[in-house]
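Single chain ahead, written as structure tokens, the form predicted on its own.
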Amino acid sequence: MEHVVIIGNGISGVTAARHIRKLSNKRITIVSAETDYFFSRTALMYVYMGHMKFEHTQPYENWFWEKNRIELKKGLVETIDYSSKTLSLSGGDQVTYDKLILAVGSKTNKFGWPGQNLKGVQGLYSKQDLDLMEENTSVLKVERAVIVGGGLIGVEMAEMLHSRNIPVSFFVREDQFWGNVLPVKEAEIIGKHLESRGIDLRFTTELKEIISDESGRVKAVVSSNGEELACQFVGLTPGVSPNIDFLKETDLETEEGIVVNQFLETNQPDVYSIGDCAQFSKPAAGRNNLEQVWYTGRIMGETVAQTICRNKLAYKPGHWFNSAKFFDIEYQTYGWVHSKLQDGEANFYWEHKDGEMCMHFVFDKASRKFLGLNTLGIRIRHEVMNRHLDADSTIDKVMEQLKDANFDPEFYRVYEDEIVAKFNVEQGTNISAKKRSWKRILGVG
């Protein structure tokens, strides 16, 4: 019986295992040193905040794996012999494979800051990071924390610390929050929201040095402007990079990540890579060579399962989308809304008077083809926006059918008529927003 071994039990590896099982009777083994069972990585913050227990983050019951004949092996892979198809694990165990899937995920970026390995300094990615954060903020009283890096993980960490009444100073390299992703107006909304929650946002500020006390624990940081700020915890959240250090000196082709083709194949026979660690030699049009978000990892897992089960498929990520939560403001993006308008693009922006909701549409100036949408504080149906992007809908059609896209719960206030009215004034159009249609929402009318 062919043996498929998967290194990594995150969303990519587990999705691959589940779909291989649906398609075949192959023997499947998942190897991971992180946890016994798959868990939702995005839910770690809620464990720290006391909203759930860790076992609540596990999407499947513990009996699921044996029932579906997916073997789980706890261990750290130290070396891989591609010629003999053998993994060597810490402790001396060995595992042989016929097909190997590398789904080894990411690690926190560190940039050689003095003091970056002191006690009380850490990133936030793994279950071990969660446990360490619990220890670092509970053993000693933390009077102030400093977070370095203004992205999604940094906001999660800020909310976690804020939930325990720990003051937070947040170092952001750009002159606005998440400045390489968000347009100015969206960034301003998020920045004001964070500051209203008591977060000390410091723009155009970078970390220069982390200072130790006599016990080897952080006691202060020095910023790029020379200010020394006392703190007892430092969160390093300047992004992540593929967790491939143990693979770099092998025959596997690596650059920033593990180099793969469109079929997720590496340069080694019967070895594939998926998820955060996979780097495409020729990325899909308009996409990055590293796709480090949850849904792309899931798609890669489904795709490689088909290939391993003799239905060779190329990775097709579809239209870009992402979602996140900045304290109380939900964020969604569909298609492409760059931090600055690109050549030939036009936009329409609506913001609610409370300053915590907005919709930002981008479209082609000449053809009026809809290109993308950012929304803060209003939930949008993914399938509706995806169909507009698939169909190359005009911005006018998107506005006309805007009510179909709203996914807010019943009894929430809706703003589509107000949004369309503002669009008509600015664009010189006379569009009337159609009533919501379930046939259109479901794609059957």
Second form
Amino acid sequence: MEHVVIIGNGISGVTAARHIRKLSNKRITIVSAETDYFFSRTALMYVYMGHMKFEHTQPYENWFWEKNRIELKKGLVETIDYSSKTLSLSGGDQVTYDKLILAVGSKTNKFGWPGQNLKGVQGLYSKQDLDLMEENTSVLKVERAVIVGGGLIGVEMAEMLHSRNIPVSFFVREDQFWGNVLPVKEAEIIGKHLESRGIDLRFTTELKEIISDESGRVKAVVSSNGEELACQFVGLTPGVSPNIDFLKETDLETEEGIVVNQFLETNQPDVYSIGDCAQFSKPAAGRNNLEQVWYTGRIMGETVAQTICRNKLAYKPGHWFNSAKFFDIEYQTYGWVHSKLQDGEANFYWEHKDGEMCMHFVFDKASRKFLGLNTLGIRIRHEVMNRHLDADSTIDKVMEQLKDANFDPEFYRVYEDEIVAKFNVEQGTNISAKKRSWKRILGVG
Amino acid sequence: MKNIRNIGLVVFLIGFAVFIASLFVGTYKISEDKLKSLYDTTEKIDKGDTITASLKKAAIELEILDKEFSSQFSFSSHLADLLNKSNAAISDGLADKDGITAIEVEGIYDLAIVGGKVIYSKDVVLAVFSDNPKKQKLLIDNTSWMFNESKLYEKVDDFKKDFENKLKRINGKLGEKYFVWDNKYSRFDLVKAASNGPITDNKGLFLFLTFGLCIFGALMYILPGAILMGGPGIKNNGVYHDAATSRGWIGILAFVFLLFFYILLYFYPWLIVNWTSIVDPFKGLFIEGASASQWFLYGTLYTVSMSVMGIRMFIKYRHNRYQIVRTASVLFFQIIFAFLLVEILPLFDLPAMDLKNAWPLDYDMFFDWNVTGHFDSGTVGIFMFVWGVVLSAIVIPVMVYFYGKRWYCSWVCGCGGLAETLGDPYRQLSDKRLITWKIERWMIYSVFLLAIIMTIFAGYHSYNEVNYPEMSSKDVLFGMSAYNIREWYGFLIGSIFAGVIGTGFYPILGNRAWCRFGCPLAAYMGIVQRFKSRFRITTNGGQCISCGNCSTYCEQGIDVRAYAQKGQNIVRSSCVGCGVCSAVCPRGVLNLENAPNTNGSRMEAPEVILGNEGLKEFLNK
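Give me the form predicted in complex with its partner chain now, not the form predicted on its own.
Once more the chain from above appears, this time first in line as the rest of the complex follows.
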């Protein structure tokens, strides 16, 4: 019986295992050093905040693995011998494989700041980071925390600390929040929202140095403008990169990540890589060569399972989408809304008068083809947007059917008429938003 | 703000402490006047006289008349004796006139036992009571089975034993209409009448010191949340760090209190008369000078808890209009329908009916007293009964078809209303394991089946009661008495399951233990919701990140995430549509919707989750 070994029990590795099991009878082993069981990484913040216990982040009950004949092995892989197809684990154990899937995930970027390894300085990615953060913020009182890096994990960390009444200063290198992703208007809303929750946001501010006290614990940071700020905790969240140090300088081809082709195959026979750590030699049109979000990891897992089970399949995600939550503002995006308008693109932006809700549409100036939508504070129906993107709908059609796209709970205030009216004024059109239709939403008739 | 909160907590705890302590103050003394005020107000004056006189005599013999007891415990320990003795005395008194006296028994024995042989017969009876046809009939009706043509007694003693046992029953029955049966209601009445002391003297003051301080303190604690929680939005911060909401010591204490409360309320109400005295002034608003029963106390506590904790809901979910409208709805139905109307209807000689309470949750709907109560109240009474039937048979399934069972369970229902307000802090404690889902299905449908069987018996009994009032054993069907089945159902399901376990276990099993495992109406609506309804919780394409907030905060223990991460809509018979999974979802994945079920769109799992274009194309090939 063929033995498939998966290194990493995150979403991509576990999805691969589940789908291989659905498709075949192969022996499956998942090796992980992080935790005994699969958990949702994105939910770690809620454990710290007391919304959930760690067990609640585990999507499957513990009996699930044995029932589905997925063997779990706890251990840290130190070396891989590709010729004898053998993994060596710390502690001396060896595991041989017929097919190997590398789903080893990411690690926090550290850019060589002085003091970056002091006590009380950490990133947030793994379960161990969560435990460390619990320790770092409870052994001694944190009067102030500094977070460096204005992206998703940074804002998560800020929310976590805020939930425990720890004052947070947030260093952001750009002049706006999440500058490489969000257009300036959305970034402003998030920035204001963070400030309204008491976060001390400092734009165009970088970290220069972390200063130690006599016990080797952080006592202050120095920012790029020379200011020294006393703090007892530093969160480093300038993004993540593939966790592949142990694979570098081996026969496996790596660059920033593990280099794979569109079939998720590495340069080594029977070795695949999926998830955060996979780097596409030729990325799909309009997409990055590294994709580090939850659902792309899942799709890569589903895809590689097909290939391993003899249905060789290329990784081909559909239209881009994503979501996040910044304190109390939910963000969703469908299609592409770049931080800066691209050539030939036009946009339409609506913001609610209270300044915590917006919709930002991007379309092709010439053909009026709908390209993407960002929303803050309004939930949007994925299927409806995906169908518009599939069908190359014009922005005018999207507007006309905007009520179909609303996914807010019942009794919420709706703004489609207001949005379409503003669109008509700006675009000189005469569209009236159609009543919500289940037929259109469900794609019948 | 934090200080206001802390002061509020202290004020609440003081009110709560006074409430607990109030059980242990006062003295208890039963006097002739008290007995008169209790029993001599019945319309038939001689009846009240008889009861009062007999109770007084019994009390004197037991040396408890005008004796002061220092607690309800010591006082009530004499009540069984008092009532039994009084009842027996009444029977004995009546035996002379209408029953069979000891002298008459001797007369029977003289004729029926000849030379050590039993020759008891109809002739014996006719001879002994030659001048009293009433007693002739009484004895023949009751002892004809002992006549020597139908039964042979070899030993005289056997005959005497049978005969005397039968006599006891005949004579005992004579006084029945004067009996004050020894049950929780009589004991409650007697203890309440006997109670004396600071509470009965200062009911208004104690109403303020308990309910007043608790409401005031709770609001002081709750209202600052609007600012302290930091802006509208989901704020479950610290739920699992808090001993009250994570089965910690505060949760255990709350559990013990609730457990004791329900056991006392249902089974030992005479021990909590002081609590009912506290709400007497409130009861007086409906009927001047009326005395509050334990059920009025419960209704008041229930409504007050729901209202105060409803305000908490309004603050906690102020960003979520579904939660606000829904909470306003349960409060409306509790205050107007379950509380006020039930107090007001009897003022117009109508049955005290909670018009929104539907069978089989309203399990006594077809009981004889309820049916006759409605039929005796004229057209409006009959209309109310018919409404009850229409509600269960038509309104419920039709509404569940269009909106799911949520329209009832989390918008209208009283049990649901308490769960969604007082119980909201405990919703995360429901068990999410697969095994628990299996247990749940066995339990809830068993209760539903029991409710149906019990109702068939009760209905048969009521039917006879209305149509054949002269029939004997109207309550017996298939050799079992409707009374017994009703009693067992009421005890096990109505009291233990719905009350003691359903609410008492909030801090342990979560706030919907009754609704999930026991409620027969939930079972009934669940079947409709699962198989024939437009309701579903829609999963939004591929946006789920498996974080688990939805499953954690599902009060019904549904593993919502298991569906959402597959891109599958959630259709579960147990879902009460509280909408909290949708509220806590950080990615806007879940939405409660009523929509047509075209091409299996309602609940089929998609073969490919939205987003994997490559796999979709491959499978379509």
